[in-house]
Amino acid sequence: MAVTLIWRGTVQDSTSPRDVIESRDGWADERRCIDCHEQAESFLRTGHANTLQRASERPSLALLEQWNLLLDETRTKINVINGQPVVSYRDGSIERNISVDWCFGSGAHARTWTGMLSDSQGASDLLELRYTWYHVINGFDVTPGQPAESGRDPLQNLGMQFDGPKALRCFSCHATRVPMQDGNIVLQDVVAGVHCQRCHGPRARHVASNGQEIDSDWEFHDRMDSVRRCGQCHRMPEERETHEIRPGNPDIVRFQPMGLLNSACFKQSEMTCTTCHDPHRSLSEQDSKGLWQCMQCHDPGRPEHTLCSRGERENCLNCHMPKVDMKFPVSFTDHWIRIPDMGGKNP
């Protein structure tokens, strides 16, 4: 496995985040960051920090209370045994139970549950449950990527199985640290959610020195370094086929850097992801959808700036970065900033 440390210099490729989070050395207790950095406290309220939790935590259990109403038709049900949710299904005349261990997603868009299975070789497989809770409908629908119709096999009725490498990819984008041992995820040591050290790297020595030991490796070295750090999980254009990277393709909208890097605004300026988004604050606590970002380069008070040809001075995003509905009950902002095709090809 090639190792690319995403916090060291400019990352020149889109190596999987798992190459970083398998490291066992140098990790500090994330709670220590709050002692000195006010950003660490506000960060706890972000979607990134809450993008993974154990299924036994209260927000997860509250949603799972609705589960049995949906799953009557599939002959499956969720029970909570000693605080641990368990999915039950019938295999012929035998009732079997699988522990539901993890809840993926912050809830801003959706939440999906998984359990861990062991295959015949003793390796960890992930069972992604068939139904996902969606915020916009406050209810359940089929999990993205799973077939619309359930299969005949009892496990297929429950959901889709991922082998160890794919399971690791899931955790890599939803956790700060995922230790591995003998090819298996050490579940009890997973640091759930994307926290400070996921982007800034292990900081044990920094904490031990009371902040005296500081290096520049945690800083962004240039704007592409910034984008690629986000793109480790939000995906980069080179991860898709060339013909797929085109305006109006809804399949790439959920992967923001794919559109952003092809935007004229990006190519003709020094903007990067953090030009518009403060990664240390939740979206509800920052003005990530306002005009001030656009006004940095399209200010009517600056004669050298390019202005909207329609004379619009508000609602820039409605035309140039619209919301796009997915095939499931979620919409994402299209980050391919552009003049819309009035013929309807490019929303």
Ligand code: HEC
Contents of the next structure:
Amino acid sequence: MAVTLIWRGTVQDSTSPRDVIESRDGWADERRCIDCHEQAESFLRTGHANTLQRASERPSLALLEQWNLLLDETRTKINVINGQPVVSYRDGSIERNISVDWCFGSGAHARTWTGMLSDSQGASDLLELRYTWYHVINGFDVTPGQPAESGRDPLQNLGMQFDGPKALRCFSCHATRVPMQDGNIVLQDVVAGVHCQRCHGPRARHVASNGQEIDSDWEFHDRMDSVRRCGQCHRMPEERETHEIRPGNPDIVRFQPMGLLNSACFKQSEMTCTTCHDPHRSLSEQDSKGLWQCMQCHDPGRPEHTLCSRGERENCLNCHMPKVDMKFPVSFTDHWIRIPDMGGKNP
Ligand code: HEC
Ligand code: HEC
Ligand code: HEC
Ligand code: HEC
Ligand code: HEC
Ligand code: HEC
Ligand code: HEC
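Please move on to the form predicted together with the named molecule, as the form predicted alone is already shown.
First the chain shown before, then all remaining chains and molecules of the complex.
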């Protein structure tokens, strides 16, 4: 089967990741990269590497064990049968089980669980459980996007159902490989998490040739190409109506490219996402509190640079890239770098 290249092929007109991750050819074992690349060591601690795991692994399982204690009023119970978590519900007089297969999210913000419904319950639909674990509250609350009140239907009460294509979309942003056969995800072959080859392309030939063979289709061509690679999952401004793209709109803060691409910093420089983020290290390992990032272009030691006209020399993020609380217990960093509205306060 030919490999369809998402970067070259469709990335110009579409930011939706697909094609390549569904193919079964050309992939190396992700564990091989560490033989020759030091990046692989720190990478294992990133959100990318840990954004999807099997629900039966730790720490997912440990959190699910708290579920029954913390959510006793819901009548939704998680049982662990031979190491496999399952939720049960009553269908008339029959007690039915659904196995909880996947845990989405590294836990830096949150974790949400899903299970595949069997054919008798609705083909290969995905069930997204109604409750999500949130880091800041160290507890459970309703999953973003699900109704605040639970319904009467016992199955709907467990969570929301997604059809196959929508389920595939979840995996396409949280996994490296999602092999497909006859329109179904081959679950046991899913490579969970955003690993090296999700960004650098299938590397079997590269590994077999001791790194000599490099597929130029996967090289970074220019800065928009680079930003779009991140934007295929973190979302691009084109994915929203133009009236939604305005500074201060909390609904777009979660999608970092939407703000950043409208900042003067971005428009008037060669900035990309990797100007401030090393994709091979976790945020906490790269001292991301802001100063060094801003100093690259606003350095008091460089006369050609523009400096803060308020005379501030630290804590740049507090005013220019503040954290914004979402409707659910998670906050994101406002990437629309701009002059803040100081609410009439004098300097
Ligand atoms: C046997 C050693 C070896 C293994 C295994 C290996 N690489 Fe490489 N890789 C190399 C060498 C050698 C280079 C060229 C180094 C240079 O440019 O200085 C390279 C370059 C690269 C580059 C930069 C150039 C490019 O192609 O864009 C990337 C990205 C990369 N490798 C990714 C990977 C990934 C992902 C894996 C795991 C699937 C991997 N490599 C496994 C040896 C290896
Ligand atoms: C989220 C996307 C992403 C993932 C995942 C990722 N990389 Fe990269 N990688 C990049 C980007 C972007 C660059 C170019 C860096 C830059 O702009 O300086 C890069 C550059 C590289 C390079 C070239 C040398 C360098 O540091 O500039 C190597 C080698 C490499 N990556 C290896 C790996 C390996 C091995 C893994 C897995 C352990 C990995 N990458 C995972 C995005 C990623
Ligand atoms: C295949 C989809 C995908 C791509 C491509 C991708 N990301 Fe991500 N990124 C994610 C997901 C999913 C998370 C959430 C991780 C978690 O569960 O905490 C994330 C989290 C992050 C985080 C915060 C978590 C951390 O500490 O690592 C940063 C920063 C980030 N991405 C930057 C980038 C940059 C820069 C690029 C492009 C070089 C990029 N991402 C490409 C899916 C992606
Ligand atoms: C277009 C790519 C994309 C799709 C589709 C997608 N996600 Fe994500 N997801 C991300 C990115 C990027 C992040 C990290 C930043 C964020 O929360 O927006 C993330 C974060 C998460 C988190 C961690 C919470 C957080 O805010 O960091 C969970 C849980 C999650 N996604 C579950 C899902 C589920 C379940 C689906 C399918 C219903 C899904 N995602 C579909 C890209 C995607
Ligand atoms: C000017 C520097 C800068 C640039 C450029 C930048 N970021 Fe960030 N980003 C930050 C800072 C600072 C944080 C907050 C870090 C922290 O809390 O430790 C952050 C946090 C994040 C997070 C974690 C969730 C959040 O919003 O707090 C994600 C995901 C992310 N950035 C993605 C991106 C993507 C994708 C791009 C490119 C479109 C990008 N960033 C470009 C500085 C930058
Ligand atoms: C890659 C270079 C680059 C980086 C990194 C960068 N900026 Fe900028 N920034 C610019 C340029 C270029 C301009 C517009 C021309 C000027 O004022 O110098 C600008 C303008 C600004 C403005 C004025 C915005 C407006 O709408 O008038 C603010 C505020 C600002 N930057 C703050 C920051 C902060 C805070 C950081 C760190 C989080 C940062 N910048 C990082 C290049 C950068
Ligand atoms: C207490 C809040 C605050 C902090 C902290 C802060 N700024 Fe500012 N900054 C402002 C305000 C307000 C303005 C607009 C002032 C004015 O009216 O000229 C501004 C203006 C700017 C401008 C635009 C200058 C121009 O001439 O157009 C830049 C660039 C800038 N800040 C960079 C930074 C950097 C870099 C840092 C960290 C070293 C920083 N700021 C820290 C509040 C702050």
